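One chain follows as structure tokens, the form predicted on its own.
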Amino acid sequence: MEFNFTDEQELLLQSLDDLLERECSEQYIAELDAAHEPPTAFRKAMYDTGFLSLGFPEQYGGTPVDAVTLVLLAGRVARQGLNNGYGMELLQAMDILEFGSEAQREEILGLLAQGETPFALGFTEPGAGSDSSGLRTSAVHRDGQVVFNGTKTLITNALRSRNLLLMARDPAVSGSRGAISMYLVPTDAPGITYNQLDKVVWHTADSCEVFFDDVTLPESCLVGTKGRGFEQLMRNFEFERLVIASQCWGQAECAFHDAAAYAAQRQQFGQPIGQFQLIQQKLVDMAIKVENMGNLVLKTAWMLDQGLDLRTQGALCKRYCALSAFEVADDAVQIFGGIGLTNGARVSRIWRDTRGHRVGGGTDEIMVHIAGRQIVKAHN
């Protein structure tokens, strides 16, 4: 296996690189987390640059580039310790590029270039997470309109995005799949209330229940197919698995540099703490988590470029990362001791962000049902 980068690949490290130290500090970051406020700046920054046009199709102003250098672009802007600063907003383009109609194309790419949040992902509910069939919230069509009502919960930026990414079910069909179709809904609707989750994680994205009570809109509202909505939701996520999985890299890698810089300098008992066993057999493991991650990462993009299966590899490589990245931050927490329980400590964030990867774009035990019925399946 190759392991260099190519000269394009390394141009575009070096050009990131610029960018996050101009647009996106160390302080930048711990502004946002504090007021609980999204990288707007930043993000438009990105998409002027043209970071944010990565991966799209030429016809829609964008450059094509591998999965490969994506996710190098996605670990290196979460290297700087910034949750969710790239990779999410090319998923939710390519969702509405792909099956979306030309308005809605163009409406979600002008929300881009603004440095805005396209939409917010409307599918958990208080009876449906990981169970996709427990899904409730409806969509009955009538007269060339559609009406909503239902419940969605832990809906991350519900109330900064213009639009919800509705998945509802048709009552009137029977099935369990096959009834769910994918709406693009705007925020401000008529007959849609919200209330703000206070949540542990993720400070630079609100999370909401959101209600829908009567809610009604044309029927161009549709995104793609009526009927075909979880397979075109699903059409993504194993991309969606991989970009967390590297932005669970770059913030472990962030969180070891961090506490390695800091067991340097830390004097304890007439000495740097890095020189006691204890801490560098911490440092050790997380060097070793945070090499498995990458070469993980890596050839799980390479796998993608190659159009091969990631039924197994993915959840593999989500689960892996997501864990890995926790524990890294864990120990540089310990490392840090009492001061990385506070939170101007750089690592206390990446400690909270790395646990809300856990759970969002599937929990550890959802991989382990994914992978560990095709690797038993492999071997029957």
The other form holds:
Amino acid sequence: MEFNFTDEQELLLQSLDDLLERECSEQYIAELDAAHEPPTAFRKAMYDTGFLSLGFPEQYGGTPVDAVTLVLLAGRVARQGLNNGYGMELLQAMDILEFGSEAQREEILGLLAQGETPFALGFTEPGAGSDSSGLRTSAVHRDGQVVFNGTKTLITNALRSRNLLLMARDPAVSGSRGAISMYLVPTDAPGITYNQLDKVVWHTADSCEVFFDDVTLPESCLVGTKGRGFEQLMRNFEFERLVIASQCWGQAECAFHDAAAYAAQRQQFGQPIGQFQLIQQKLVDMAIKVENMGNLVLKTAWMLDQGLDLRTQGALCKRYCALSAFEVADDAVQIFGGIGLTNGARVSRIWRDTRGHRVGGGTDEIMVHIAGRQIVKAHN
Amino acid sequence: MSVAVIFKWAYSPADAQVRSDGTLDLSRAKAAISEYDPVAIAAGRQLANDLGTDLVGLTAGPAGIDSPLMRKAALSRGLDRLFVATHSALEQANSTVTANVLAAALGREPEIAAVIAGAESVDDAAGQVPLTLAGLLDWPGLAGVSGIAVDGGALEVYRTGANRQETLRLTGPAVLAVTTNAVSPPVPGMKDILAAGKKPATVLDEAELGPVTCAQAVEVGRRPTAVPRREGRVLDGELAEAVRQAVSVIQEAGLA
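Write the structure block of the form predicted together with the partner chain for the protein whose form predicted on its own appears above.
The complete assembly is shown below, putting the previous chain first.
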């Protein structure tokens, strides 16, 4: 078993470190978080240096790369303390590059090149989240046009994106199979209105309720095959869980290092608090979790590269990393004490953001549901 | 005709630990291109483009210096090809020996428009090698170069000092040590790193370079100079109380 990085990974991480130092300082991230702004300038720099097109097919100007390298990079960006800083764009682009029309591909790649968020995923509804069969937003095809009606909720980046990757069902088809299609819908299309939700996590991305009232668009907004939208979306869900897990790993590492450094200098009762065994125990347990997260993320990425089935592994990885990252961040806040509860402390932001990952991309409980079924099935 | 860049494969300062006595612990430091040299490579790339020539890199060290990682790290930054000069005299290198080995290696390149170097190395920080090399080559040597331009068949070199800005015209080859902000070096991406593995690198060993016969300054001792310890203190309480504590700390330290 080889734990060393390849030369290429080593050099790529060095390049990324240089870029993070120049374009993504701790202060920059804190300012984005306070202003509720996305990291557009950093994303632009990532695109300009080729990081954002890693994993894209070469015909679209990308550079093929393995999943292990991608999660290493995603983890490193997250270790800077930036939530959702890397990896999600690739996932988004892959949906369009794989299934979209040439015009849709051009538009999405152009937006990525400008550092923009190319689209927001319009999936969750008041009655449909983990349970996709409850999806009610309708798409009625008529005379070369599609008419959308319904409500989406908790749509991340809806206000900052030019498009919604909308999942909607044909009301004439009963059940879920063959009913749900994927559409690329401009966010400024007539009939779409927004209600921004004031959430406590992920301040660098907005979240909205989105209302569709007879939104009428040409049928060319369909992405891929009519009725195959859910299958198309699911193609990248396991990779999405892996990317989220790698971000949790990086954020946990950031919180751990901040806490360890603080414990080494913070004086109480005449000595650094790191000298107290109660604090040492926290740091040791945090270190074990960070190490485990890294191993699980890299093993899962390796499995993806080998073409192995990720249904169980992906869910185990996402659940463990989301849960453990939050525990590490929580212990980091505890070590910081009162300062850890202020907005100026990076650990408080990581605490907030890692909490979001226990819900986004599939809740802890859904991960149990996915992996649990597979484990029982495998032992039956 | 080519432009040459000399660079050092040294430790990464990001991995260095400072011991309590002020000395550096490099046992866990990874090797990397000396942090002043990426700007030299970028400046060299710009000049080579302006002249329409190749950019060749040159580094020197003991035999162990050559590695696939070192080659890719250098070549991914924009070099077209690379010379790696290895010599046993560089086991205990000082700037004079290093400059002699570099001069011998540069003799392999038929026509050089200029040799570009960083301001200093990350470890010794003496800034002596470029100018010693210039002396050995019998070329002009200029440190503190903040810009280089091509004007007809000549080079225009800009230097900015504390109270002056100079423009110098060079009609022949020279060794130019560039300042840290002469250009902004690009960050190598995956395409650059993958392409680096396919670029040519030539190892020049001791047999090809010949013996180093120069008189040497041999280091017989080294100790850290006393550096005032920087103490970090975290102040508690409300703002007014924290300010009172800060004033007290400053007064106790005799700073006010």
